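This document opens with one chain alone, in structure tokens, the form predicted alone.
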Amino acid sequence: MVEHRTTRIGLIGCGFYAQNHLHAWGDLKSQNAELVAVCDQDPIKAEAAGRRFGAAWFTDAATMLESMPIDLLDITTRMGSHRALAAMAAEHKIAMIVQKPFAPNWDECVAIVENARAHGTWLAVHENFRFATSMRRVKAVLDSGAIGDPNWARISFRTGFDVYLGQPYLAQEDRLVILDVGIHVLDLARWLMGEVAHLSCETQRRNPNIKAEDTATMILKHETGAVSIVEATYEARRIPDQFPETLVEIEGTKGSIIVTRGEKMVVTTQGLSFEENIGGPLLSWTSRPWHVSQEAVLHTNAHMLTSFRAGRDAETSGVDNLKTFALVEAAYESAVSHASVKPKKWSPKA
């Protein structure tokens, strides 16, 4: 076992979903990650997190960054604050992980990436779906060549779970399902099927009590020639509900991979098939059905920690996540134009 010096972790944002990050860093203490400071504008949330996880607590991010020795900063606030907080971290030469969505729009995402590069600061985006135990297993089977070259897929996140209960602000967002969860499934499509040449998208607002789209149906043409259908909705009506699982179907030249509810995978290869349970075990701080998402946070944080220590980019670096965010922007553009759209491409400044 390789010993590492302690990596000092700071976290900004102690709200609803950030609790999973806090627990994940607690588990990673065994790998010499020490949560040394937390911050939230709400002093009750900040103090509660600090006391529970044994960290100093703050209500002002600038004060925390100036007064605490932090190696790696986990920014778990809402997306509107990401640019300013990332700029603070870059100015202090502190490596950072930014929660998804990276920012509200393409220009802000690019600004965060370019500012981090200008300061020589390590930057990653907490895009966690691809780090779920089930999705890692799908990728391993795909990479093994068992189903040949993948040429068609359906990647689906459909639920009627009341997401507004824990995050009521979602009902008033100008952009909703594509930016909130569609970004996850679009990232999976890139990761599993390759980069995207163009896409088309239709959106719906089926819940009259919210401001933006709650359903998106997207068709992606990948650069390999493969086609995928990517679905995201918060208005599904089905029992049992699949929340928060992503269902996957991938067809290739030699077989297929099907992931069904309950994290069960059926692989067909050269005329034979086998079934496998591909979910991870419950952790001490997780519970069904949230466990699928919660354990993905732990694996994402572990990957970030390892990558940062090794001095290499994370899989979901800021630069990589621009490719996923470009698909989000293309989807919104297509929903308005009702035409296929090529995703934007970013090139570093000379």
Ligand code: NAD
The other form holds:
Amino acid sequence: MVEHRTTRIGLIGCGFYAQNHLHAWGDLKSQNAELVAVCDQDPIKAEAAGRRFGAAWFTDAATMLESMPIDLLDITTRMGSHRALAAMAAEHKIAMIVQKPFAPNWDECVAIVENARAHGTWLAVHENFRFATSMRRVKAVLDSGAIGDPNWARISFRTGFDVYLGQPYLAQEDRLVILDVGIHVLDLARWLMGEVAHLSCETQRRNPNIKAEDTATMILKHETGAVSIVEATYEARRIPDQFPETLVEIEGTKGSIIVTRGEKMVVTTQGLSFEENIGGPLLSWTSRPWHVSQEAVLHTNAHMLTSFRAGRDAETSGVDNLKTFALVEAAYESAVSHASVKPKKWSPKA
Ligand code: NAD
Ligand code: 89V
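Complement to the form predicted alone: the form predicted in complex with nicotinamide-adenine-dinucleotide (NAD):
Following is the full complex, with the preceding chain placed first.
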């Protein structure tokens, strides 16, 4: 095993979901990632995280970045603070990982990417659905050619789980299900089926007690000619509920890959089929029903650490995530116009 010089990790935003990041960095200590500092505006959360995970704690991000030797910063706050915190990291020439959603809108995402490039700082987005054990297995089967060329898919995240319990702010967002979880499913669609030429979207607000859309149904036409249906809802009424699993159906020229509830995969190839359980293990700090998401955090952070150390872009680099965010914006635009929309494209300024 290659020994690596220690990578000193800083984390800003010790809230609900960051606990999974903190545990994951703890597990990656075995790969010489050392959590040296945590920060939260809330002093109680900052101290609790610092004490629990053995790091210095701060309530001011600038003070932490100025006083602590940090190689890789994990920004796990909510999207409204991402641009300012990313700018602070870039000013200090500190590599950074930004939680999803990258930012509240396209222009802010582009500003973060262009500012990081101007400062020569490494930038990635913590987009973790593609790093779940189950999704990596789907991608491996797809890439093996077992089902031939993929030409149709349905990728769905349908739950009635009370997401507002751990994330109460979701009920007040101006844009909800596409920006919060549709963003993950759209990233999977790009990653599994290829870039998108155009898409259409219909949204619904089926829960009268929240502000924004809680259901989105999208049809994507990929540049390969493939078509995929991408779905996201927080208003499903099913038992068993699939949270937090993503169900996948991919059909190709030689077969199909079907992932059903309980992370069971059935592959049909050349007229034969086999079944496989593709879920990852429960870890010492993961528990149902969040286990799939939590385990994905560990694999995502490991990927970020490896990519950063190798000086190469993460799969979900800032530039890559612009392609996913462009689909989010196209979906919202289509939901208003009811027309098909081509996603925005970004290219580096000359
Ligand atoms: P949260 O509100 O529970 O935690 C955010 C924390 O950041 C708060 O404690 C707040 O005090 C702190 N904070 C905000 N601005 C700060 C600043 N400038 N300096 C220091 N601290 C600051 O939010 P959450 O539910 O944990 O969500 C955080 C992010 O994680 C969101 O973007 C959410 O979409 C994302 N998330 C991702 C996944 C996933 O990766 N699958 C799952 C759930 C949530
Ligand atoms: O993964 C997420 O971003 C979470 C949830 C699973 C609720 O969508 O916000």
